[in-house]
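As a starting point, one isolated chain is supplied in structure tokens, in the form predicted alone.
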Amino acid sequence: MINNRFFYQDGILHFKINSSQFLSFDFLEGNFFHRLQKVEQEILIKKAIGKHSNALKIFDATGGSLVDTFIFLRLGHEVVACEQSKILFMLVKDAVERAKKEYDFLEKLTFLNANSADVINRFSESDIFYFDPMFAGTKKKLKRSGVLQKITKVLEIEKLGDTSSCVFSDLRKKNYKKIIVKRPIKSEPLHHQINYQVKGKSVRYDVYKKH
């Protein structure tokens, strides 16, 4: 059973993927910690969000390891993040609880273990809906990132597929203020009626606005 694969080591919750691989998260040290200390350098994502006078309500439909969610929070916004994987949710939630002593902005985070399709209607008044889908055709990226490889294996264990493109398509038929989709720089957009794009060297943000 999946629950039998969880264990604590040095106060951090881990999940045993196989005999040689384990997955855990820690927001208090490492590259991610240093990235948060330099959030003013997150130019691309700030441009995608756009200028605003007040804190925004953001719905992150693809929570994952909460990397982008933390950036939104660090910028002063309020975020509801969804992660359908029970394993990822438990590991990330453990990391969030440990990180609360360092980051006051986590008080503005609502983290849900759910398929975003099942709950998104409850947050229809969000200022921004954010999607960062995991797509086929990113094998080179997966080879470079051990964490992404492990997350992919976790999703395979739980037999979960990426439903975010379907959630995005359904959302576009409804009223919304802004949708931001993070994409590999050379990949096809989820929909070609893009209002504007913010491009970096390896990723871009496709922005859709309705009203």
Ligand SMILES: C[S@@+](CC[C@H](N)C(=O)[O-])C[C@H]1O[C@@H](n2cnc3c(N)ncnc32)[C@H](O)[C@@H]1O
Contents of the next structure:
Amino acid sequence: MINNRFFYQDGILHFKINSSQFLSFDFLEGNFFHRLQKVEQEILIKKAIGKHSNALKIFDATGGSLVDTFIFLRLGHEVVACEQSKILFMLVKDAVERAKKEYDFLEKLTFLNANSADVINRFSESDIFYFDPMFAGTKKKLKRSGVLQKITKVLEIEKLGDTSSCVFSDLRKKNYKKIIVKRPIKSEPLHHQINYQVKGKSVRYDVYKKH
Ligand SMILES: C[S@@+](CC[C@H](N)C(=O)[O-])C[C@H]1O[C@@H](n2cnc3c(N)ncnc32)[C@H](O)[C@@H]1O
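Form predicted together with the named molecule structure, per the form predicted alone context:
Now the complete complex, all chains and molecules, led by this one.
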């Protein structure tokens, strides 16, 4: 039973991962809050999105903690974000509800608790499909990112694997305008026919275009 591992503290929903670790999200303070205030500095993701005259419709197939989704929204786009994990979804949804008083752009967010494979066809008109698969790195590397390590543990509790690369492969066979895949800088691409790459120090964006 996972339901009895949720609890509220200071009005924030938490999940008990084990006897010493808890997970919760908050978009109203901390580093990410400050990053959102300086969204114009998000050069890499802006380059990956490319030139556009209107706000775009983005389908985020790997919602996670919605950090990337928030950047897209803050840049003025409309986002459907999909997260398979019920635990992550409930924690992040709680954080989104609390953040609504601060951010008007959340009106442009649709957040779904589903496997992307099951819903992606409903959003085939999206301008951009975005994928940020879990990094299958060494335990040492994972340790560097506390939140990612906790997300990994949560997925283990729910016995969920990251199937987003399969969703990506299926999508590539269909019609789409643009797919953006976020990858660790030195990792293999999900597919080699990339149209262009935007590279940072530790991550890169592989961009696939069809028409
Ligand atoms: C690296 S995290 C994404 C982090 C996210 N970009 C962020 O800004 O927080 C990958 C997430 O994708 C989710 N995921 C993987 N495969 C999925 C699928 N087929 N459908 C929905 N979510 C999936 C995992 O549960 C995990 O939370």
